[in-house]
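For reference, the chain that follows is the form predicted alone, supplied as structure tokens.
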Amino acid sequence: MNDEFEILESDVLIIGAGGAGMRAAISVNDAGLKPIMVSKSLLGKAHTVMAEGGIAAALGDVDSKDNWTVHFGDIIEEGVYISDWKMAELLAKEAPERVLELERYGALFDRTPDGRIMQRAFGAHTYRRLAHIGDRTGLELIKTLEDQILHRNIQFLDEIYIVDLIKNNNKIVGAYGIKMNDGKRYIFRTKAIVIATGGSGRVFKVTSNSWESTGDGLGIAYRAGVKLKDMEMVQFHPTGMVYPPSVKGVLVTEGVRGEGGILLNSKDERFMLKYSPEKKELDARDVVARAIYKEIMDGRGTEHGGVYLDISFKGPDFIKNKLPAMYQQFLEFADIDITKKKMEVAPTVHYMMGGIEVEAESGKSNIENIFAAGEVTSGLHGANRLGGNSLADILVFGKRAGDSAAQYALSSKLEKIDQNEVESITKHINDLFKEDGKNPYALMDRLMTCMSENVGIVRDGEHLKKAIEIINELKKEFPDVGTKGGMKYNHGLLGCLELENMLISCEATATSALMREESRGAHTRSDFPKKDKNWRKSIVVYRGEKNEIVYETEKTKEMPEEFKAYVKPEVYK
């Protein structure tokens, strides 16, 4: 083995380089340990810097009636009452504090005329929360944690793909990677890991979510006996470019509806005022986003299958000096001034609200060396999240999940790596190399096509049984699939890898809409419209003696007494 492989070690292995990867190894680094945070792509190269309007923290500089518990009620309620109340309770408690500390780290946010941080209004949120650094938050973000990651020289290891974990009689060891540019295998011996790597939101045609996105930690975790849960819970962004096709569903913040931009359909009327008079363009993205689909399904769409998002009343100072990054995104990527012109939006996919269950204080999942922290999560966001609340959630569960990895390591020791299981997986990999095998991209563009049309924005029984069979050809086919050639750059190779990950999100995914028989939060099924009580429930994911998929629901845990008061009585009911 030492022939063909390097072995690293470490305390605990870090899989992925986002905001909550990175947060969670300085976390490690800090209690002493040594970390190693490998990633699927580049150094500062992650999805987090898709989060652009802002950081969702009750600081309470602009609208000082703001505190945690009115923050904590509105995750509540736009996670419709299957949140995980205690993941609620401590993003709304510690988000300010994390806030704080990224700016000790060297963040430079927006500020008020007398030298607070300045926040913005979002959707859903009772006041003006999100601390911003103009349409580049999550940029921002990334930055500052990476400088953070080299002044502690945290062992980091770019362009490894994470094949599968290791077990040694029932206990993970280790993970076995491919460095994707020259072909080398590594194999990372560890006490504890950390799964630390987005969604699933490549599996849709249409996604703000960047090439990385294909389920990667939800394959591994699933292979690895971890529970997922909330898998049917999809977030559609109600504004995505639509045109040219080269961009179709890029985001665009909505900072643009914080800071007053407005939509419209192709007859010029403000259709908002129709669906939510009270809150408008800034009501839940839920909400907003079906409304858009609405006016497009009814023949009130623009040229290109969108609406109208417009800001460029507010003048082009305000929009250069708020807007910087959409105004050079419309200008670049469209050749539009939105100074002067209207932007075309749809909704696009943007976040996955189920993924990898976790025990609240310590990101734990029910294997106990694993843990996980950021989108490839569930619990926090229930059946939506609120803008905002996705970069709180990578620094204050990635914090949490690094300290409960390095307590857990401390009192650990390296484990022996089991050759029979190197052999399987590189068995595995060596299988895909065939000279007449089918095409992964190929197979991974019909399962994209399947996703958006089946169990898109609005859902239905005829569909999802649809993208189910679907999804079960594509199972069958999938032993055939291969790439030419050796490891070395070897795209074919990823695909591959990639695509046996992202049918198991979309197996769980669209057998879990089927199970789901009403319409919460982001999920909505067109034949059964209404919400029903008797589904204030998540459905876990696992995988089953005979590799089988198994489903079960989980009734969602009851809240103290006391926390009932910072929520609508609704809930109730």
Contents of the next structure:
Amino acid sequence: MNDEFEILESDVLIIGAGGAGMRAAISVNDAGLKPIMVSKSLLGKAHTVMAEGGIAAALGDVDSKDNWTVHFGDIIEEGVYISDWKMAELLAKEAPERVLELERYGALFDRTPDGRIMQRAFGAHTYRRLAHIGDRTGLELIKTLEDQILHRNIQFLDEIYIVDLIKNNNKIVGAYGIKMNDGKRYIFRTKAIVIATGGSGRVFKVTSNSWESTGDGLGIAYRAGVKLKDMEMVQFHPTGMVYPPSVKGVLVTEGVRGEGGILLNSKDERFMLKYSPEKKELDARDVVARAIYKEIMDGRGTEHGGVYLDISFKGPDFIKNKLPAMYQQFLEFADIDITKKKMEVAPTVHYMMGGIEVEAESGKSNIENIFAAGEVTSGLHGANRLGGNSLADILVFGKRAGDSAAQYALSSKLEKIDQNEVESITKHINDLFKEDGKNPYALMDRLMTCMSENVGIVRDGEHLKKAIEIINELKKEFPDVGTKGGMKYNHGLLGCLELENMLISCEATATSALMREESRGAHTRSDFPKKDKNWRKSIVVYRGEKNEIVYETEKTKEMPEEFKAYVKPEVYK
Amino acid sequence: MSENISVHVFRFDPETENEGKFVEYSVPYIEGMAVLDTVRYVEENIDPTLSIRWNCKAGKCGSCSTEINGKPSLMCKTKVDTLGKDITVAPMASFPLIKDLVTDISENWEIARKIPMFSPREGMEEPWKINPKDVERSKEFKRCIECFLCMDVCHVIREHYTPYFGPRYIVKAASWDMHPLDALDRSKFLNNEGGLGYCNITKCCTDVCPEHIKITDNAIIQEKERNVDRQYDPIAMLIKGRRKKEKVVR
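Now that the form predicted alone has been shown, please provide the structure of the form predicted together with the partner chain.
Now the full complex is given, and it begins with the chain already shown.
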């Protein structure tokens, strides 16, 4: 067993190297301090790379009437009035500047005929608002920021798995990681931490999320005493691939509908006219996802259990220019030429609106030196996220979290690492090596199946209780999981550690979903189909003093009077 | 469908073993299955200590680069149906092996740091205006997902010790050189420092690119020819200082 340690010191440790982590690292570097950025996957491979449609920013380049107040209103309304209004304000105001900053770094956005940044329509955005690079905006974003990381010589260690944060006298003083390449253990001594690890979509069986999205940041934060919020709010993207089985869940960008694509059932009916006569295919994601779900449930689905998405009528030139990655994806993965044929799609788990509760301006959690940004946080998107707001989110709040963590680090010093803490984490890891351990992937599979079957797009009390029961069974079995082999690049070991974090996310999600006895945004309860004004609040989850999970509710903060003019008043029927 | 397929996966830990070997695994066939599904099956059901690297499973991240039946390929994009009876999966040969199918690609970051970054022309008024047509050329190179298959297949990198940066980084440089607002010309640098002359345009890199970037024709040859122009065309050299940015169109 490799028990060797390396100790690395930084002013700010950034966990995660997607858009939020990289943007935070740039901020710390700008402040003249030393960041270290670590990530579970290789540099440049983070889940951000999968983002397709664009970055929502009220630049007004295409629709000149657009401005931050309209974007603000869209966020609050589609988040069904439980978003943190301050985060919504900051996002709406600052996203345009972050887009222009990317352009200065070398990102090359699609243009309007007169040379400005092209913006496309997306679900429930009042105006055409998404700055984009074809349908591979995330790739451009991540490669552009990666260039900054490399040329600024920001220290990064990729393929590092952070097992836990390290405390000393109730203060977080560092983190414990395993480098997969050589199995070496690292102690990261640091003054402040930015958690930017993304979501936990992979706790579901059918998801658009990549390998790494197992909610590790949520797990380590929770164990460190950080509060999580809105964990029941899971976004189902309306359109994931359904066929062939090996690509089930892979994302089909909303850009297809943004560029004019229509949804049809097996009877060739354009069913969105019925569910949403005004916004049709471009209504909010929760509305479109539920409509597709209902069509399939009512027997109007396709042979492989989806509905049709058609853009072929736009012609090959248009499609290959506007949606090149989708054209390629269907051709290569499904043998379907989307310029000639319809796509088959169904909802797929896409995004967690819930996560670490943060202060809007600074990204600070309830622990003074833990900051967070991006999908791992909560608040901005409330009960439903608008497409394109995630890329805006990681840039705006990645920068803010990096700035505030740097500010914090300026006036603090490195603390001593408590060896007892280190030893207890080491022991936990070493205990996972056993001759006859249960296969973590077998448990993971049961967990994912349980979540997809019981905590899906339409929920009810009975199924949620069943989910909690299964999660509890799996928690009891967890001490038996184990792996063989060594520390080096051992996915068996990683699987055990991931599973532990996934169980936390799942328990918080299922229990919060059971508590919220109403339907709001992405959270739909067939036994409580209406929205309830008493639930204009959030469920906060944290670890209690006896290691029990504590659930509390927290009222949504009221926005100042002058902001109310930007938002349609909430209606309860 | 319950037929099984057999996959021969390369297993080797250079730290603890003297040599590697192909191990045969039997995996249940699923319709539309990719090679990645087969090795994931092995990892999740047969031997969790098998080291594989993957992430998006959708051809977008470039993590699962290996050599399948000898050809540098992404595991997620290579369908089992296209491979016939025998399937072998081996790690990329151009990079140091970590374990099994996973290689150390970190030397690429050192090359990346050498490529001069995007340098916008001075004095441009913000927000910048760019003709939509001018975006197109650079766009092709910006499709690169950094799977490094082009570096793996490149025989200059495989067989010789040269300063050649490799196809990925000629593409990277070309993406900036063809950025409509970039002020630099990297062709001379690529030739002098980047060993561009070592490439004898066999187009192997273009053949394996999962993003179908015409690496040789549109990046390498362009950068080679631009460099020749710079060196031997005194008039072009004279005008260079006066023009804002010269776009070479052939």
